[in-house]
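Coming up is one lone chain in structure tokens, specifically the form predicted on its own.
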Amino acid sequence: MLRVVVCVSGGGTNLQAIIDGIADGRIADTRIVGVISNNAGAFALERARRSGIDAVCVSPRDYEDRAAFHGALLERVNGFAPDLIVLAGFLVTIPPEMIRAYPNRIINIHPSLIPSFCGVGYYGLKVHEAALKRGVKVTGATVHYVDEGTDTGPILLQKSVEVHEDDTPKTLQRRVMEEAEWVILPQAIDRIARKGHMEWNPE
């Protein structure tokens, strides 16, 4: 059984896609053992509780400095004893000590086809605003392993999405979620669960 912790900052639509994927069998042999948010008001926490999943808030606001927050975050993650950590719209930089503690065991969903529109400053609607400003005809989403860079880890899965002429950042964001993010994130977790986490090789 693959033990998964999901980290999320907002509404948790990708979390819901994982919950649904486990429920309907698209994600094999997997259990979400905890959900962590940096935002006490995140609806993702409510989604988790409705599904009987332990849900906690670890907010930087509650700690004297970033180092203390990082320590508390890692302690909370360790408490769930996860095999895999999934960043599903987690708008907090993962501390290097967590990446070192869970090598090749942290994955992230990013709303573009990496290496386009990724890295520092590219998150949420900003990604889609940049894609439309550039005039791309195709965008999409990427699931990748997390390393100490920003969106630089090895890619697991990508899925493309067509850009429409009348798209706004919000309509494009919604289509990328529906057609790509909610599809490939469950697929990536299922692939890892079936492979067996002791055999992971992101190369």
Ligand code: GRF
The other form holds:
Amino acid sequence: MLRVVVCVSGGGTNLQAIIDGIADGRIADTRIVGVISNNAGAFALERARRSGIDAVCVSPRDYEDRAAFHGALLERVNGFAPDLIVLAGFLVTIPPEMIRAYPNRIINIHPSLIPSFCGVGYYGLKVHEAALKRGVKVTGATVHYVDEGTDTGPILLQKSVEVHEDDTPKTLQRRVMEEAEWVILPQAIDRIARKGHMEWNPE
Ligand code: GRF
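Could I see the form predicted in complex with the named molecule next, after the form predicted on its own?
The complete assembly is shown below, putting the previous chain first.
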């Protein structure tokens, strides 16, 4: 049974896709053992609680400095003893000590086809604003392992989405979530659950 901790900051639609994927069997042999958010008001925490999943907030506001927050975050994660950490709309930079503690055990969903529109400052709607500004005809989403860079770790899965003439950042974000993020994040977790981390060979 793959023990998964999901880190969230917002609405939790990617978390919901994982919950639903486990419930309907698209994700094999996996249990979400905990959900952690840096934002006490994140609806993602409510989604977790509605599914009976342990949901906690570790907020930087509750700590005197960043180092103390990072220590508390890592302690919370360790407490769940995860095999895999999933960053699902988590807007916190993962501290190096956490990446070192979980090498090739942290994955992230990014709402573009990396290496386009990624890196520092590219998150949420900003990603789709940049894609529309550049005039790309195809965008999509990427699941990648997290290393000490920003959106720079090994790519696991990608899925493309067409950009429509009349798209706004909001309409494009929604379609990328529906047609790409909510599809490839459960797929990535299912493959890790069935094949393990190191045997990963994207088909
Ligand atoms: C969305 O912008 C999504 O593209 C990105 O994180 C944000 C929040 O997603 N992955 P969620 O609804 O909280 O999963």
